[in-house]
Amino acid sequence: MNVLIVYAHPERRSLNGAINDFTVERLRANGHHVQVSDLYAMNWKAPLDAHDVRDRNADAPFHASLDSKRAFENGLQSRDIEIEQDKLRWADALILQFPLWWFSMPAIMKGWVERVYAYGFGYGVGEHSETHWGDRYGEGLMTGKRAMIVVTTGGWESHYSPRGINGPIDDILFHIQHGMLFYPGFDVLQPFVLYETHRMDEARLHATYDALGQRLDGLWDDAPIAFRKQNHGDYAIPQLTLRDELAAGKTGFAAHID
């Protein structure tokens, strides 16, 4: 299988760098083909702007979605965007690895999503009608592929528990797992979260490798998160609200998991 790792940490000699090296070695030892998009090493351009479109009319106002659509349809995207899209087409699985900074991914990785998920590639796909509202949330160009987050944080696991001060980790990662991975069609696996990164010794590092290795070994076998698919009857269309008889009494993120 082909695995793309999108990695965001500014220091290769960090814990994240060691985890990334281990991930690549484990996947290759299992016979998989691996590519790594090391965003800091690539000096990845994070902002989505008019420079992402080749041969555009500089006198016309920049429109993020419409310019993205035109560029994608006409082969006018910036070359760095096209290269990353080709990697996603090649990949059977995507791993996003990053430290949790201010309750989300680093800005450089958010910029990767914003620029690579072009109109017609990551969104704006499929028909919009009274019964089908685009190919998204369980459908899309990434259908049949798998995805997983590998994330580190200095906070304690209890800080991210259901009653923890930071909020539940599943809620914090929902916008990434549901909004950036499930949206274009990935089957999303449970995240691998490493807490209290400042308390890492040799024994704990090896235990981390063992736990992560098991997750990597199960990349194609573990059950994905049971997010509800948009166009399969759970949602009223075009309102896109969950049907009243489903998840009775639940609201918020948890209601969108079957």
Given for the second form:
Number of protein chains: 2
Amino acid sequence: MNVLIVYAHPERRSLNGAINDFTVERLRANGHHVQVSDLYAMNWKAPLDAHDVRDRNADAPFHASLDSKRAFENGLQSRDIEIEQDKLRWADALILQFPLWWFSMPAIMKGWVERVYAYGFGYGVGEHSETHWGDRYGEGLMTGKRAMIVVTTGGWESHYSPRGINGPIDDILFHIQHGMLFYPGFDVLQPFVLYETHRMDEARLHATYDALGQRLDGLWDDAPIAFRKQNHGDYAIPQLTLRDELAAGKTGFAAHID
Amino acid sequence: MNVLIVYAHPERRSLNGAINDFTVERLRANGHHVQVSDLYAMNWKAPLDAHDVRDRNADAPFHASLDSKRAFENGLQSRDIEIEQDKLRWADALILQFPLWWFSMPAIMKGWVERVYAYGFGYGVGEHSETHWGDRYGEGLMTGKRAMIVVTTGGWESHYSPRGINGPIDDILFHIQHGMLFYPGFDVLQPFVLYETHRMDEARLHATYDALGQRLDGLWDDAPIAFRKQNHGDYAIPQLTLRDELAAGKTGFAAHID
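Given the form predicted alone, state the structure of the form predicted in complex with a further copy of the same chain.
So here's everything in the complex, that chain up top.
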């Protein structure tokens, strides 16, 4: 199988760099083909802007979604965007690897999502009407592909526990796992989270590799998170609210998992 | 009072641009001093990296937090970071204005947070031990200042309602409001959210200005979100879990609001 790892860390000689090397080696040892988009090494352009469209009329106001649509449909996207889209087409699985910075992904990776997920590719896919609100949340161009987050944080696991001060890790990651991965169609696996990165020694590093290795070995077989699909009857359309009889009385992110 | 608006939109001739103009005018009409950090116009450098530190040993591995600490303490930060920190020192209130992209702020604004929130400035403030986990979540250098998000989205309000498919807007914004604003000490006001930006006409724009204007007029008097402070007894330290008797049985983001 083909695996794309999108990786964001500013220093190769780091825990994240070591984890990235381990991940590539393990996947290759398992017979998979691997590509790494090392965003810092690529000097990836983070901000989405008018330069992302080739041959555009510089006098016309730039419209993020409409310009993206036109560029995607007409082969006028910036070349760096097209290359990443081709990697996603090639991939059977996507791994996003990053340190958790301010409770989200690093800016450079956010910019990868914003720019690579063009209108017609990452969103704006399928019929968009009052009766079908696009092919998204379980449908879309990434259908049949798997995705997993590999994330590190200095905080303790208890800080991200159900009543931890930072909020539960699943809720913290929801905007990525549900909003950026399930949205264009990926089956999203449970995240691999490494806490207390400041407390790392050889023994713990090897235990980490063992645990991560098992997750990588299960990339094709582990059950994905059971996010509810938008277009399979669970949601009223176009309001897109969960039907009363499902997860009755529940609100919040957890209601969107079956 | 002094208001800093950090604004991220790639096109000035846009709804966000108009809202930004309105906000500046309204605040000035109310007698306040206003500075705008227009991140796209400034060509703000989004990725946090080794170039953020002046005079560093290029052979040594870059460590995001330790290099930031050393640079902040020794006046070795990149000049663009220092300028933004001075604006925050000057400000009595901070407004973050942006379009909601992939359920978070645009990459360029995330990079503002990552780079401007240096170790010793945005985090790593105060005693950090097993009995006092830093001055954060209600304490820190931004104590006494107010903050508010002004955000636009194409989705419907129902899509962000308590059982809406995107997740409740308060939960979507939690990683920003709690994780990036309350964390360094800001009192965080309710966000101003404009939905269905594609459905905009003159009448609705004026209604929007009226509603936003009222919020801007209330910037000093409106009650902030009652996020629980870390160091006032609500949390066990160092586990940082909410004490059993508070919001008993509740989990998730809402438990952290009193």
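Basically, rigid core = biggest C-alpha set you can superpose within 1.5 Å across the two forms. Every value quoted in this text rests on a predicted model; they were computed, and no experiment measured them. Residue numbers count along the first chain shown, from 1.
* Asked: Quick one: once the rigid core is lined up, does residue 74 have its C-alpha move by 2 Å or more between these two forms?
  -> No.
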